[in-house]
Each structure stands twice: as C-alpha cells, then as structure tokens.
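Given next, in structure tokens, is a single chain: the form predicted on its own.
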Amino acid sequence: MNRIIPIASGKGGVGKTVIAANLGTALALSGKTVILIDLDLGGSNLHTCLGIKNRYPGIGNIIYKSETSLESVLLETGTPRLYFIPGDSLLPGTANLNYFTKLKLIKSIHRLTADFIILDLSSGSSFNTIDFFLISSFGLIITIPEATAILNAYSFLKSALFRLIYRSFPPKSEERHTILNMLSERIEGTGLSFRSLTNSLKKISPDSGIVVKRTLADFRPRVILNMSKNSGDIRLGRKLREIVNKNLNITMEFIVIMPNSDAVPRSILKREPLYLSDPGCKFSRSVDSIAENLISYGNPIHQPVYGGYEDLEGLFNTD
C-alpha cells in the first residue's frame, strides 16, 4: 500500500522543503521506493534542494493539459529509488487550482506506485493546501520554536480539522450548517472546543456525534519542531500541544526536534541534500528518526468524506 506523506507548514521559512528532500533521500537509501511531488504551487523550489534544474515539465503542465499524467513527468533524481515530480515549472496561475483539477490530481496521486509518496505542500492554510494535506492520515506539520510559527501551526491544524469534519457530512445538511456557525466563532479562551461541536451535532443525530468523535480520534497530526537551538525551545512545543488538546480535543504527536544547523543553508547552495553529503551529522540523524517513525507507523486511515464545490477558505477562523 502506498503511504502518502503530505508535508505542510503554517508559515513559510520553517524548512519544510529541505526536510521533504532529505526525508525522501533517507527513505530511498533505506531501500524504499520514494516519489517526491512538489505541490508548492506558485512557489515550487524542491528541485533546487535536489540539484535538479527547473526545465522539466511538471504539475503545471498537467494543470494546463500539455501533459496527461503524473507518470509522464516523473524524473529520476540520481539517488537510487528516489523519483521526483516537479512543480509548476514557472507557469503562472497554477496556485489558483480549480476543484476539478485538484480532484484529478488527488486521484492521480493515489494511483502512483511507490512505498512512500511525499507531497511538499504550499505553506499556509489555503483551501487547496488543506485538501492535499487531508489526502492521508500520515501528514506532517513543520514548525519552528517561534511564537508566530507555533500560532500558525495551530491555525493550520484547526482549519484542517474543521474542513475534515465539514466534509464528513453531505452538502446542505443541518450538520454542515452547524459547523459553519461554529466556524464564525472564536473558540480560544471561551470555553468552547470541538467537544462542544460534538455535543451540538449529537442533538441533530446520535450518529452525527459518533462521526465527529471518530474523526477526532483518527485525526493524528504529527509535528516536527525544526531549527531548535536549545532545550528551552521545547517550551513552545509544549504550548502548542496544550492549546491543541484543550481546544481541538485531538492528540498531537511531536516525532522529532531537529537541531538548527549551519550546514543546511550551505547544502541548499550546493543543491544537494545534506543527508547525502553528511549522513552522520545531527540533522541527518534527526531525518533518520523521522524515516524510522514513518516506516514503523501503522496503515493510514481513510474516513469517507463528501465532495463539494464550496470553498471554505474565506470562512476559516485563523485566530
């Protein structure tokens, strides 16, 4: 079974793409077949971290229909068992993905054959980014020990969970109307939480409450705290977990705290994953920890969700 690993971040500049490139390299060198897909549409630069020139067709060509399938734009990287699908290839407008094209891409990703399919997503909580993140229960969120990054990671988690619960009910249902009402309310510091939403939906139907309870139990985001400089950084990580547990009523797992390394920006300039040039450094050993976690993790959970044309992007409460 393919393991799809969407990698997201609440804000840019936290090392998401670097981690994607090095993680894919580590998994491939461990004997797994890996496909890296650059879905940071409008700002794709995963090719730079891999040392591949931005001259090949990619996702942008599929969006504009000059290529017909993901397989047709699949590239070898030079690392055995590691393959790459480029992003927008400098084509304008690819970030404004319409619903049908997004649905086609999601179905195409599921049809790919590999042990691991890693998606390097756009930063932030845009509608398209969240839908790609919700492809799989194996999603990773990258953040750094700064207050703004921690708050943005929380906002991303909340928006993703609202979207997942919303899509668990059919269009125009009373349940969706109730969820939209809660979207317009601030839950931080008010005593409201996703448990409150569960109770509201139970009043509509006991089965609706069960659906939300199951969704909350199965949504298992894993967080990587990147660019850590000292043990004091753990405090911000704990704060994120406390806020998530209190307001969202989900279990959030930190799988690794990655050290800040001056070698990482140098590896980007060299256009080579640090894992290749220095597999024994602290950064690379942290990448090994992520890879081991992914390999040992259980099978993904895919809850049934309803489709729909409504974009909730403007409705997300990101306070």
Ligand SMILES: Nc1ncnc2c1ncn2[C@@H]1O[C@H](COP(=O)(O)OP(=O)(O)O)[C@@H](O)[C@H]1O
Given for the second form:
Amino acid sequence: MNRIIPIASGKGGVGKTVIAANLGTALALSGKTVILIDLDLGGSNLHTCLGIKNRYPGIGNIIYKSETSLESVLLETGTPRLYFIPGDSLLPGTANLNYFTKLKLIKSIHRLTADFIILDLSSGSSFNTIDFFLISSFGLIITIPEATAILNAYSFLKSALFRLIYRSFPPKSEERHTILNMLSERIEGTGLSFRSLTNSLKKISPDSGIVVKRTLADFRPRVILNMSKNSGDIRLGRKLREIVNKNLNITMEFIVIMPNSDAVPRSILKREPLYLSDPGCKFSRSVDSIAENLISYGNPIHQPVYGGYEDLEGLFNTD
Ligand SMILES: Nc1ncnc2c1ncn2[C@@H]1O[C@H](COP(=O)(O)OP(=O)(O)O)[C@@H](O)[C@H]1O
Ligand SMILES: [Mg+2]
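Next up, can you give the form predicted together with this ligand of this protein, since the form predicted on its own came first?
To see the whole picture, the full complex is given below, headed by that same chain.
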C-alpha cells in the first residue's frame, strides 16, 4: 500500500523542499521504497537538494505531452530505494495546470508503486496546491516560528478544510450550492465560520451533518515547525494547535519541532541531503521522528471524496 505524503506550506521558504529531500532519504535508508515528486511547478528545485542535474524530463514534459507517464521520467538518486520525478524546471510556464491535466496527474500518482510517495508542493493556498495536498490524509504542513508564517499555516488549513468539505458532497448537490453561496455572500473581512457552515448543511439533511462531522474527524493535519531557534517556540506550536482545534473543530495529529541549523544551507550548497552526510545531527534526528511518525500510522483513511476539482473562483479566499 503506498502512502502519499504531500508537503505544503502557507508561506514560501520555510523548508518544504529541504524536508522532502531529507525525509525521503531517511525513509529510504530505513528500508522503505520512496518516490520524491517535485510538484512545485514554476519553482522546481528539489533536484538541487538531491544533487541531481537539471537536465532530465519531468512533470513539465508530461504536461506538454512529450513524455507519457510518470514511470518514464522516474530517476534513481544514488541512495538505494530513493527515486525522483523532476518538476518543470526544463519547461517553465507550466504553473497554471488546467483541470483535466491535474486530474490526470493525480490519477497517475495514485498508480505509482512505492511505500511512500512524497510530493514537494508550491507554497500558498492555490487550488492546485490544495488539491494535491488533499490527495491523501497524510499531508504535512510546514511552518516556522514567526507570526505571519503561523497565520499562513492556519489559513492554509482552513482553505484545505473548506475544499475538503465541499468535495465531500457530489457535484451539483444542494450542499455544494449552499457552501458556494455562503462563501460568495460572506461580508468582506468578517471571515466565515465553520460552525455556521456546518449548521446550514445540517439543515439540508441530518446525513449532510454526519458527512461534515466525519470529514472534520478524519482530517488530522500534521504540522512541522521548522527553523526553531529556542525552546519557547513550542508555545507557538501549542497556540496553533489550540486555534485550529477551537476554530476549525479538528484535531492536529502531531507537531514536530525542527531546529534551525547552519548545516542545512551548507548541505544545499554541497547538493547532498544533510541526512546522508550527518544522520546523527539534531536536524536529522528530528527528520527521524517525522519518519517514525509516518511509518507507525495505520493505513490512510479513505473518506469518500467526489470529483469536481474545478477551479471555482473565490472559494479559497476564506481568511
Ligand atoms: N532547519 C533549517 N535550518 C536552517 N536553514 C533551513 C532549515 N530549513 C530550511 N532552511 C533554509 O531555508 C531555505 C528555504 O528552504 P526550502 O526548503 O527551499 O523552502 P521551501 O521549499 O518551503 O520554499 C533554504 O535556503 C534552506 O537552507
Ligand atoms: Mg520548495
């Protein structure tokens, strides 16, 4: 059974790519087969962290149809059991994926065979990023101990949750209609409360209320607080957890705190994951704890999510 681990963040430059490369390395060295996929379209740079030259076809070539399958662009990395699918750095301009291409890509990712498939996503809450994030209930959200990054992580979670609830109802259903209406009618700046959304859906039918309740219960984001400089940062993590629990009515599965380490940027310059050169350092040990967390979880939760990845203007500005 493959586990898909999408890695997302509200803010850029928080360490998604570094963590993807190191987590993939740690899982592979522990005996798992891993495929790393660079899905940061428009900003692909995972190859750099892995020390792989930017000259191989990847996702961009599949989008432009010069390659037919993900398997055909799969590369070995030099680390046993660790494979890599490059992004679109050879073919800039693929950032705006259309609906059908996105669906096709999501289906082909599901068809890959590996113990873990790690997706390095673009920063922010665009539709494409959120839909890639929602491929799996094992997504990781990376943030750093700064107020803006924490707020961005919270907004990302909220947007993802709205999208997930929306997609828990069939296309053209009254429930989807209600969700869209609430989003379009919301008064600028007031935000949209989950409670009022849940109540409106419950009014449609008790079953709809149950669907929302189950969706909220199954959605257990895992958050990583990266670049931590002091132990007080754990308070910020707790605060995020509290706010998420109170306002979004969901439980955070775990938070791992990762230290800030000068060895990380040095490892990028050396083009080698830090985990390979120094598996015992503090940073690598925190990578281990993410890997252990992921390995110890049971099988992914399979909630019925209907199609309809269509890009609906405005659905995501839910501040
Ligand atoms: N734990 C860390 N300690 C020190 N620097 C880090 C750490 N994690 C990431 N960085 C640095 O932050 C920068 C951005 O990391 P990157 O993985 O490219 O972010 P993202 O993919 O989220 O945009 C890189 O220069 C990297 O060296
Ligand atoms: Mg990145």
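Keep in mind that what you see is a predicted model, and the values were worked out from it rather than measured. Rigid core here is just the name for the largest C-alpha set that superposes within 1.5 Å across the two forms. Positions refer to the first chain, counted from 1.
A movement of the C-alpha atom of F254 reaching 2 angstroms or beyond is seen between these two forms when the two forms are aligned on their rigid core.
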